[in-house]
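Only one chain is given next, in structure tokens, and it is the form predicted alone.
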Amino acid sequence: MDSYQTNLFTLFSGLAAVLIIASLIGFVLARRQPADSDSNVIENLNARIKAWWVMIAVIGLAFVWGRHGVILLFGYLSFAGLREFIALTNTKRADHLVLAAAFYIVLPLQYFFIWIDWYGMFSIFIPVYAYLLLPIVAVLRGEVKNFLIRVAEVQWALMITVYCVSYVPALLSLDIVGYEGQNILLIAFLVLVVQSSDVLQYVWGKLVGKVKIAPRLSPSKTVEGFAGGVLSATLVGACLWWMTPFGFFQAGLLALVISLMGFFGGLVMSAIKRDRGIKDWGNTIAGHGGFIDRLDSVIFSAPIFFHIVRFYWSV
């Protein structure tokens, strides 16, 4: 194997073997849990580890298709993403041309000009054209009530679920000496730093955590908690240099960056769940919620992600 493969199955090795502990850590747990107490936490616990083995299998069966696979994959993210958002709007029968066109133009075309890697076009798309278009659209139909918010939520809904998903993918058209033919691991790399901050987060929460951080919007998260979880996912990002182009301490430097733009991505999005007085994006995942409830910390940060490696490392 070359050095690219023996990277992918040492990582995907090291994932197996983390949920096989937690798997048996979950059995325990539910095993020794007596007959009369409240099991919703460990059940809740089990129904994420489960959950975990299936979407790690999905990823990497991406990875092994390779390009293909993962901007596929990623594609569907955008568009299950997508209608859990549209569907807390104020869209009306009135939109239903401008919500066409976002699911079955913009969306498509974003992710069309990744995979023949047009940076030129994607990363300006939905931002400029798409922003422009969709308002077009809506007047057309002469339907003014709620005019700004409906054109408004549309807006939000691609950028945050397309524009700012497609940025993962994206991270294969990037051109790194010495490191061609591997930027999937950089993927790797990105959604392994998000995740494990978000779980450490909850973890340190959990056993040290005691002021809130963010009552109103989001309750179990703590400055403890997001201290603890952000340096100990700094140290895990640094750790996983061996990955990717990035020294140790590039890689804890990006590891850094990628869980505070995580975190505050998380914020956001609970804010706006908090507004439309839901506590999960949807229930798609068992444990998890919707797929914005796993996408959320990638959401912010892989746009960072992307321009800074593009800047400093790509050619």
Given for the second form:
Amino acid sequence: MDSYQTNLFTLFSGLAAVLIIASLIGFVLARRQPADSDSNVIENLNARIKAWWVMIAVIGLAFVWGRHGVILLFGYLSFAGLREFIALTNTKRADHLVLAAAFYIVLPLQYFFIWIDWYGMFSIFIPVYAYLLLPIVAVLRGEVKNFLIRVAEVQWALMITVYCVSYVPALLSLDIVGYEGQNILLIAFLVLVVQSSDVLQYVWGKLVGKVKIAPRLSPSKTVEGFAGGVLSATLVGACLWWMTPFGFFQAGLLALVISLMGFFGGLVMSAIKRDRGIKDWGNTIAGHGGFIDRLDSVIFSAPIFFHIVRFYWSV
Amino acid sequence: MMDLLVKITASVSANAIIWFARFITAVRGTWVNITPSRRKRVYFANHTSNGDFILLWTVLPAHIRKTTRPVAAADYWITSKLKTFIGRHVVKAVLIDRNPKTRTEDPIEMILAALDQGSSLILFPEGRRNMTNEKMLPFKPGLFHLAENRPEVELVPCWIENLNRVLPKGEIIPIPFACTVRFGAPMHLQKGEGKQAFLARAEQQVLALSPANGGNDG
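Having seen the form predicted alone, please provide the structure of the form predicted in complex with the partner chain.
Full assembly next; the chain just shown is listed first.
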């Protein structure tokens, strides 16, 4: 085994160990819970842990399959996310062609450009071509009511669920000297930092959370959860430096940026949900809500992470 | 031999239809004050799209789906070979003739016969697709006659959300939209309840499940 395979192996055995411990804790908590308790915190916790096993398994399979597996996996996640997002928009019958183009042309093309490694195209395709061409398709049907709202909603849906999500597999296209063939570990680093930041915020918030940070957006988020979660996720990121091209402190700094973007991204997505009067984007993943609920923090951190790494490390 | 072939094709098509419906709509069923059961039931829902009963059918657990048949208009389902095959063999629809002048069998009799054979049914009491801006069209009296003749059957109100946006009339490309089917508490004809009162109550039960009326899932 070369160092890449060793690192991948270490990573997944570490994750399995953490999940086994989490599952055991969840099992014991469920056993100790009085039968007449109507709190569903523990039930929700166990549903989350179970979903974690499935998610890690899926990501693991995609990693084993390599670059193409990862691209297809995130392409599917974009599709599922777009499906959830579009259901909340004001789009009308007159937007039918626009939506068809978003799902069946823009989304596949974006991932195709990543597949063929065409940075000059995938980095501007949606903000330039899709943003300008889709309103033209919309205007041809002649429906002017709520035009700006409808156009903006579809553009944002594409931005959030396709453009930003596609930055995760795009990490595979970065050329970093001395790190050739190991870029999948960059994805692992990103996803791990984001998700551990989410989990640690949840844990810190449940343990010592008192002061609500944004009561109107997300009643469960607290200042203590935010500070504890972001700081401990930064530490987790720094401790993962061995699988990245970064040094210990660099990895920590990047993890800090990722966690902050993830946190505020989560707030932005909450604001959209509040506005539309829903609690979750869907209920496809038990205990976690919809696909976007699990992706929201990755969505905001992936493009920034990509461009920082590209600027400072890539040739 | 031919029978077996038809059976296999029908079962493969049924699964293909269900998976396609799930891919496009990520449809989920929400059971409010009711649980899925093999009991003989008539599911009645709002009707905005030709795909309505497929969606309802998709969210039913497989063992219940097997014995649940949609009541559908013959004039729509016997227009092409493919539709006839799907209507007769895949979803085993109870095909009724909506035109009183041409029909040879009474639709109510056909519906009752299907119930007596042990099937549960899916019914759209509006009688046709709702193309208006109203949330629903007034119910036809069929549901009342059914409740009167088979008082033991549970009438289950259902609300199908978003499907009309997947494939509006006149479009050919389906757009993926997250859809929901919501099932409400079963109802029966009450003692001394008249036709109008019963139909109004049935409409009310369906509308109560729509998201604007707090039917959103917590």
